Structures are given as structure tokens and as C-alpha cells.
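The data below hold one chain only, encoded as C-alpha cells and taken in the form predicted on its own.
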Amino acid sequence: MNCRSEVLEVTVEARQVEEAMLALLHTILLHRSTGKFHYKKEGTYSIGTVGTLDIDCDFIDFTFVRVSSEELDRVIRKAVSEFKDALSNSGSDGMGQISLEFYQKKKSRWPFSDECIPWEVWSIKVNVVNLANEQERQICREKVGEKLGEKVINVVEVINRHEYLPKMPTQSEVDNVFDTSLKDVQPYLYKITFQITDSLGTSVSTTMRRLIKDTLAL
């Protein structure tokens, strides 16, 4: 099985990191979650509904939709908060990457642990810029909102392709495909990781500043 890999890239100021990452990660998980499975007998089941919420960002002109599960939101927020803090500790300008990997388990014989086989990985590259004044921040607020809208459309287009998904499991195998630990939603098994690099590339910083200055000149 080949693992699909998708890369998204965003440029934000430090106060926008958390909202931008939540918007993208929640968008992906919205499309990679189902309602809870209710098994009647082996091979026969019904699927519960998935509630959604509209979330308005404070520092970006953007509204995104997420699964209404507060449990799932807490897990995502914790990972994003750790990523944001690591970026912040790297300096005022920084670059990092947060990845959302979906996988399925393959049972191994005792005494070996189960094998985790990734089937889709989303990597979000984040460039953090330092802006000079409130006017630049307002323009960045609008531009980042526009870019996030483009990224969300891109995510939906990718997910709507007819590509590999783990087959619906029987009751005895459901934990090999889905995270069943949440009471109100059932995402595919996933893990979130991140890494931080030393400094922001000058080309990225220059591009954002040029975008802001061009807007100021209009």
C-alpha cells in the first residue's frame, strides 16, 4: 500500500499560528471522521451522525467548520498549542511543520507489537513573519484568510478523489482502523507530530512583505 502525501504551506504572524493550524487540521479531520459505529451483529452496523460547528477566528478573517466533538477539539488544541509554543521559543521569526498522519494497524503475532501502516499524511509548513505595525497586521489578517480559504478548497478536492481508504472493518477489527476512544465521533486512526527549523527563509519573508506593501500601495 502506497501512502499518499499532501503538503500545504501558510505564512502567518505569530498570533495567527494557532487559528490557522486549527482551521486546517479540523477541516481534514472533519472529512476523515464518521459517526460512532453501532454493531447489531458481526458485519452489520449502523453509523451515528456527526455534528458540526462554525468557528470564527479572532486574528484571521476566516470561519471554518469542525466536528462538534469537544473531546476531539481538546486533543487537536493540545497538539497545536505545543507546536505554537515550540515555534515561539525558536524566535520571533521561525519555520516549522505540523503533520497529520492517518494509519491502520496490522496485527502481529506475539510477542511483537502491532504494526502501524500510514495511508495518508498531511504536512502543513508554517512560516512565521514579524510585522511592523497595525496596518500591516490588518492586511495580513485579510490575506491569510484568503489563503486559508484556498487551502480548505484544496483539502476538499484532494479528499474527494477516489483513492485508497481502509475498508470498513468488522466489529472485531474496528480498533485497527478507527479511533474509538471518543464518545461522540470516530476519526480514522491518526497521530500529530511537528518539527521546528531554525529560521525563516528570506524568500518567504520577502514575499509576504511585498504582498503587504503592494496592498498598501493600492
The other form holds:
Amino acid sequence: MNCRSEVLEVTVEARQVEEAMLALLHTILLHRSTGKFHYKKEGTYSIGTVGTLDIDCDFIDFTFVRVSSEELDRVIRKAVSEFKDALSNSGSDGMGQISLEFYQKKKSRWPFSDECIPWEVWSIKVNVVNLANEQERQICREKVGEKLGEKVINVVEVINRHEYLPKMPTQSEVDNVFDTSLKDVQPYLYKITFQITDSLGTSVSTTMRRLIKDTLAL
Amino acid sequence: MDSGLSPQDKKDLDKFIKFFALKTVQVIVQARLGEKICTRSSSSPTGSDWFNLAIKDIPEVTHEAKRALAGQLPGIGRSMCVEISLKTSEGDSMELETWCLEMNEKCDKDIKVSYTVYNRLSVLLKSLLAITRVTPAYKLSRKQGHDYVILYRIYFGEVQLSGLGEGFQTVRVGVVGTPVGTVTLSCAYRTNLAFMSNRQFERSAPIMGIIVDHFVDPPYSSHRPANMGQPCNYRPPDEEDGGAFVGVQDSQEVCTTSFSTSPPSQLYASRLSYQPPAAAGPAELCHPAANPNQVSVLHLHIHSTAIYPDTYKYTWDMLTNKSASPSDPVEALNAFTRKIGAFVNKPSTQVNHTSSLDLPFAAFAPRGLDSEENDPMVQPPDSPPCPSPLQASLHSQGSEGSGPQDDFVMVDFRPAFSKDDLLPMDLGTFYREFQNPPQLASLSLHISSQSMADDLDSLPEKLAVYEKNIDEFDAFVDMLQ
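After the form predicted on its own, can we look at the form predicted in complex with the partner chain?
Full complex below, order starting with the chain above.
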């Protein structure tokens, strides 16, 4: 099975980074989350209900829809905030990439740890620009809003190709496919990583460190 | 061709498509209400949340949708369309977008109805939620209120896109293959938002450089008034407004929450919390504005923050201020002056119309000035016979100050140290505003000349006093050092 990889690129002002990332990540997660599964006897299950919420951006002329789950929002905001801080602290020319990867766990026999097999990766490349005056910022608000709209259409287009999705799991396998840690919704297993491109063009990657850490943590 | 489909699957599929159509309409209409939508997630399934999504059902909308469907289902050649249009308080209307739920012949025989189709329809509804916030009509609908409202119309049959104007764009929300055909959801939206009605322009003089496709909230209203808190008014053929639709709830069917052969978990007739206030009806849309000019030109409002200098915003305020007397002599002068506002690149489009509308900062222009001859600044009253040098210089100052009073010629003004561009310059605007302040009364010549004469007369006395006290002054100076 090949991992599907999609790349989205946005150019934003520094103060718009957070909202732009939230908008795109939440749009993807909206499509990749279901209600909580409730398994019953005889191998059947029922699915909870997913609510939605409109979020207006403050620095961009844009409104996006996210899943109505404060827990999930907190997790995503934390990741985006780390990304934003890394971008601004890196001293680079403001280029970075945040990735949302959906994966499945495959149980391996002892002593090997479970494998994480990605089946869909969304990479959002960010280019931060500095604007000189208020008029440019106003134009940027509108332009970035339009661009994000185009990206949402791109996301929807990819998702509605209805390509590979993990099979619906049995009760014992559900944690290999879905993140069941949240109370109200159940997204597919995902991880968010980012990397900042420094000015020399080489990538200073935190993902490798994290992956190694995850593997060692078993 | 559904020969491969079991009766149960066929029944399920029909039910899914029917409720998908109803939910689609709900999502679209709710996205055009002008408010942010918020629904809660629930970990326990209820029997009424179709497609595992919390989408409220507005009864009138469901009723309208069912009426349009008239017991049929979207099928090949039979599309369900939701048309969103904008209607101004003067009755002009314009179609903004048309959402189409269509079915084509491409079948996917192998697909599992109760599971895959259902889940894919759920994903498609989520996509619809996302896309409805992205098309241009969303922003317009969030700003609806006094000047315009957003209406919806549901029809069944052939798709009609001619009302969208030239150059309309289409965005495809998604497709779901089923054994009986492929469900397609798409939106065609207008890109040319210029108002077609000429009535707008006749009633009020347009200021040059108006962009007619900006629908900006008047500054005094940021929210829709309470009586507009209902769903977008629809245009039913019989002008019925949102009356009581009692019979809707009885047909609420249980939606699939369980993906197995076991019976549905709960039977739950959905009692929605949405209760629209007493419907306003179409009549309210046409409430007369206090100032008809103001309303109509508000559609053509200048987007003052981004594109036009604040001068024009001020000019707009002047337009609506009817206190400016048309017999203002300044106006007569201005009728002959071709004004080119600062920072404007299109002077030729300016229309010469009632010039009281043209003159920015007309409030600063003095009233009752007929001509230069009576201008005390130009021709001071007779001065005393022995003009002192001081008085002579005052006279010349006065004459310099007379210029702005009698002739308005605006030239391109590029203040130093500000960016030279089309966009509003705060610095330039500041200069312009305070360039011609009215003269201070104490500086007006005829008064000052009198007091100056008095001063001069008393000067020798004052000098004598100062000489007497010269020691005190010297001591003061020493103290300071």
C-alpha cells in the first residue's frame, strides 16, 4: 500500500501563521474524524455524533469549520504553536513545513515494536513574509483568505477521491487505526511534525529526533 | 440498474439519498443565515443524527425541501438545486450561487451500501460544510442585515445557471458512487457582483471611483437585527412566509447508527431546539430607509480602508448630510472647477453633478462670501493713517491667507516622507485636512489693526515703566544665569 502524499503551500505574514495552519489542519481532521465507536455484542458497533464549529480568523478574512472537540483543538493548537515558535526563533528566512500524517499501527511480534505505517501525509509548506505597512497587510488579509479557500477546495478534492482508507477495525484492533484517547470524537491515528528550513536551505529537522525517540520509547 | 441490489439495500440506499438531500439543503441554508454555526459532538449515538453529523434541522427548510422533492429522489436527469440569492431592501435581487445535487449513470455495483456509501456520504457532507464557508456568498451572507438579505430557493429538475451572470465558476464538492448511480454535489457561483440595476445610479450621484461590488456594513450595524434572526427568507411561489409547520416531525425516520444487522440502537424523534421567531415575511425586506439615497449608495460603498483615501469617506458623509445649503456661493465656484482628488488615477470618470456633493471639507468653506472684493483678508479695512511696519506685514500675511478661501483647486499632493501610491495616505490626508484652517478671530486684520494701534500708542509709556524697573530686570537675569 502506498502512502498518499499531498503538499499544500501558503505564503503568509508572521501573525497569520497560526490561524492558517489551524484552518488547514482542522479542515483535514474534520474529514478524518468520526464519532466515537461503541462496540456491542456480535461484532457490531455504533458511531457517535460529530459536531462542528465555525471559527472566524482574526488576522485573515476567512472562516473555517472544525470538529466540535475542545480536546482535539487543544492538541492541534499546541502543535501549531510550537511550529510557530520554531519558525520565529529559527532566524531563518521564514520557511518551514508542518506535516500531518495519518498512520496505522501494525503489531509486530516480540521483541519488535509496533510499526507505524503512514497511509496519508499532508505537508503544509509555509513561507513567512514581512510586510511594510498597513495597506499591504490589509491586502494580505484578503489574499491569504482567498488562498486558504483554494487550499480547502484542494483538500476536499483529494479526500473525495475516496482512495485508500484503513478498514474499519474490530474492537481489539481499534487502537491500531483510530486515536481513541479523546472523549467526544475519534480521529484516525495521526501525528504532527514540523521542520524549519534554515537560510542555507538545509533542513533542520526535529522530526527525525522525534521518530527516533518514539521508536526507542516502544 | 439495480438488479444486483437486495431489496433491503435498495431501501437503505433510497433512504440515504433522501436524507442526504435533506441534510445538504440544511447545511447550505444554515451556512447562509449569517451566523456562525455550532453543534456539539456526542459520544453516544442518537437515532436522529444522520451520517453521524450533528446538523440541526430547521423545520421550514425541511418542509421546503420535501415540497420541492415531492416524494421523488434526485436521480438521473432530476437534480435537486438550492439557489442562493441576494435581495436588497429596495427589491433588487441577484443570484449568487446554485448548489446542485445530481446523479449520473456511472454505477459502482460492488460498493457496500450500508457501510461504504453511508460513510462516504458523511464525508461529502463534511466537505459541504467546509466549502460553504469558502464561496464568496459566505462573506456576503455574514454581513446581511439592513441593506440586503440572503434568500434561498429549492427546485427540482433541470439545473438553471443562467442567472449567475457571465464567468461564473464551478467548484465540485465531491462524488459518491452507488450501485444505482454516482451522486455529485457541486456549486456554481457568480463572480461578477456588479449590480445590474440602473435605478441605483439615477437616484444618487455616484462618487468617482466607486466599486460596486463591495457590500460593506454600515458602521452602525455589525449584527443582524433581531427580527432577521430567522433563516434566509425563501421565495415560495405563493409568498408564504415561515408559518407553522407542525407536520414535519412525524416523518422523522431513524437514521443508521449501527453498522451491522442488529436493530437500530434508539428510536428518537428529533425535537429541534431551533425555533425561529415570528417570521418577518418578504414585506419586511422592503422597509423604507430613512434616507433613500443613503441606502442605495451604501451598496456602492467605498471600501475606504483599503483602496480609497479617507477623503472619500468624508465626502460620503457629506453626501448624506443634507444640511449643506445648495445656494452656497462656494458651490457656484466649484461648479466651474475640475477637481482632481489626491491619490486618484481616474480623474476622467468623475461626473460633474451637484457640486455641493463634490466639495470635500465644505464645512470649512466660509459662508456668505460672494467675491473677493468683500473678503477682508484680501482687502483689509482702511488702516490708520500712519501705518507702522508691523501693520504692513500683517497686511501681507492677510493677503496670503486669502488664497484658499475663494478658489478650490486640488492638485496632486504628495507629502514628503510618505509613500507615493494610490492607497490612502494618512499623512497626506492629515495635511489636506489641516491645510486650510479658518483664521483665528484674534488674527483677523481689522480687529488686530485696531488693537495694534492702541498698543503702539501705549508703547512709550510702557517703555518708560520698563526703564524705571531696569534694575529688577537685571537682577532677574542674573538669577537665571
